[in-house]
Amino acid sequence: METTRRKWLTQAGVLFLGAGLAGLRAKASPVIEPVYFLPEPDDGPIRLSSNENPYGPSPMARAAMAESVSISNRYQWQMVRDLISAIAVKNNVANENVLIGAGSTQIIDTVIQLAALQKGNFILAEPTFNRWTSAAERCGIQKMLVQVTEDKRHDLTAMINAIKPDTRMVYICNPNNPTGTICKYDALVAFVKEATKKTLVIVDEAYLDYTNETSLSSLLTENVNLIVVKTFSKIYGLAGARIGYALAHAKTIERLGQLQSGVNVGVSAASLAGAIASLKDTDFVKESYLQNEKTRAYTIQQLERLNIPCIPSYTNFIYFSLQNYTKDFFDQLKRNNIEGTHIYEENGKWSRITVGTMQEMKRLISAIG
């Protein structure tokens, strides 16, 4: 399988170089041969902590980013427009419904500024992705937590009931990080339609590309209070390039843009080039999806064999209980040079691990077995 994957990556990269990236290569610049696959370490550190794609960036993205270095002395306004257009086409919205930023976290920070124009509170699940919440509280809005259900799903009924007159924002991570669960589409649509009558709703779809589920982007052209957040950090393998985007009603995008020093200018030429190329490299995305499906299934099977029950995952990570695991899980990781996370819920000793390559996950199972 490893030989097949490397052959696929090589072919994809060669095809891209043959086609070229219009307007990107400077006349005097040499052709830079990209690396077509990422070698897997035999005994080096394994990072299974941040839900990164172990196979990316894609061959097309690497080639485009390498070429972009020669034009990084200029502001790339046309590339910004090209990326916005490509994102709009992919999500079946208009250009005016798109705002890009340096990672989805920067986009969420801008939404926080919008929500905090009036003091109040914001609502999110517990646990969920929450690194942005300290910034929100410092902006003057208070955090309100709604515990996930017993099967680790968003409790949408409890969240709608938690909305008060001074609620400025509700955050839904779907699929949810760290639990890996997903809201049923019809239930989420009903929730959004009701909640947005009262407040802003952010739906963070960072991991939706690892599913066959439908995005909520089709709702935003008629709903000024819905903001869908997406990223190139996960299945596209551009976590270090820092590029994400918001999809929202044109009036909402305008309001968000007014809170940026320069609208859509926070992304580098290299990141723009990588994102544009990544949207074209559909073979890489499909292969990343398939590899994740196979490796995730193997890992869940092996964890449960070791008496570590897992929550069914719709993502590139797994949420599991260490309640009945008799060894020191985190010490085992440390001894074997593997980077994991921590305990998210003390009741049940719930933790999370990223799905890496098959070789990496076999090393994980060997380390904790």
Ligand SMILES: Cc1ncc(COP(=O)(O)O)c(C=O)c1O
Given for the second form:
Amino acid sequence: METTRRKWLTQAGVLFLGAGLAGLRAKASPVIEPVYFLPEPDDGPIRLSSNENPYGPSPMARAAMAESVSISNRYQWQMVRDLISAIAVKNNVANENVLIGAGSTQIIDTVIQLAALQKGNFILAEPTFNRWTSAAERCGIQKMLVQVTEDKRHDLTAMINAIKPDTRMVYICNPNNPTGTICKYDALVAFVKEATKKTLVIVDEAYLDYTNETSLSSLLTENVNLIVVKTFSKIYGLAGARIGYALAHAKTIERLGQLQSGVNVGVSAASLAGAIASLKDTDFVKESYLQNEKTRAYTIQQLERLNIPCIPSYTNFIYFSLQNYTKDFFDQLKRNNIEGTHIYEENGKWSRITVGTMQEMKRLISAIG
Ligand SMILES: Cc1ncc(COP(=O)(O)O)c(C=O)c1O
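What would you give as the form predicted together with this ligand, now that the form predicted alone is on the page?
Okay, now the whole complex, with that chain kicking things off.
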């Protein structure tokens, strides 16, 4: 069974590559069957550190990106407009509510510039996705951390109470990286309504596609202080293509655009093509979702069997406690060519691992078991 599957996977991979090259030569869109799994070497390195989609980019995105190489000598204004329209349709907003950038990181940088136009502070959870905070501090706004709750959720009450007259921005990562938890929709809506009376609120929905939960994007036409940030790096499998976007009130999108030398120009032709195609490849997104659910459930069950308690996850990663684990977890990973993360919270020795393919997670479990 395993051999047959592997054979099929190999053939599928070869089929895909062949079609991609033929597409390049013929400058015609190749017809490609969906390929969800690519062959993996049995003992190659495994990256479980960056919450990437192990199956992506989608077959349609790969074909479109390959084809776009030949038109990369021209600025692709029409593709920019097409992607903005496709994003607007997907999120049920107008084109004027969308700003695209080279990953959501670039979008967050622009939001930081907007927030830092006046000196003051910004609020975020501890722990949360915080790679951008040094840049924010260098722009002149000070970091204020609000510890997550015992069960690793955003403490929205404490975050509201932390807002001061000179707070310029509150960052909410929903679902949260690294804890994998999600805010209840009604509680988050109430929080946003209250907090945006005083400050900008940025809601980072990088992982929301791994849930059935509702985006906050429906609130933004009535709220100039809400910015929702999304990315193609996760379920769409385009982390290396660098493409993300902001959804906000038209006036806010305009203000963000004024802080960029060229509005919506940060994305290459290949990435634009990949993103447009990805939005059409709904089979790939569904399959990625289902595989992630199945593999995540397996991994959590196995980690708990090894006396490593996990926080229920709404994402493509798992937050777990190494408090009772007796071996050297990180050494076991290193010896087995597996890249994990680090300890995020000393208290409880909490760490995070990305959900890879089933084969990768089986290797992880046998490495630490
Ligand atoms: C919550 C969160 N936001 C944003 C990003 C950055 O994504 P992008 O690749 O779109 O810059 C990440 C990447 O891991 C993330 O975890």
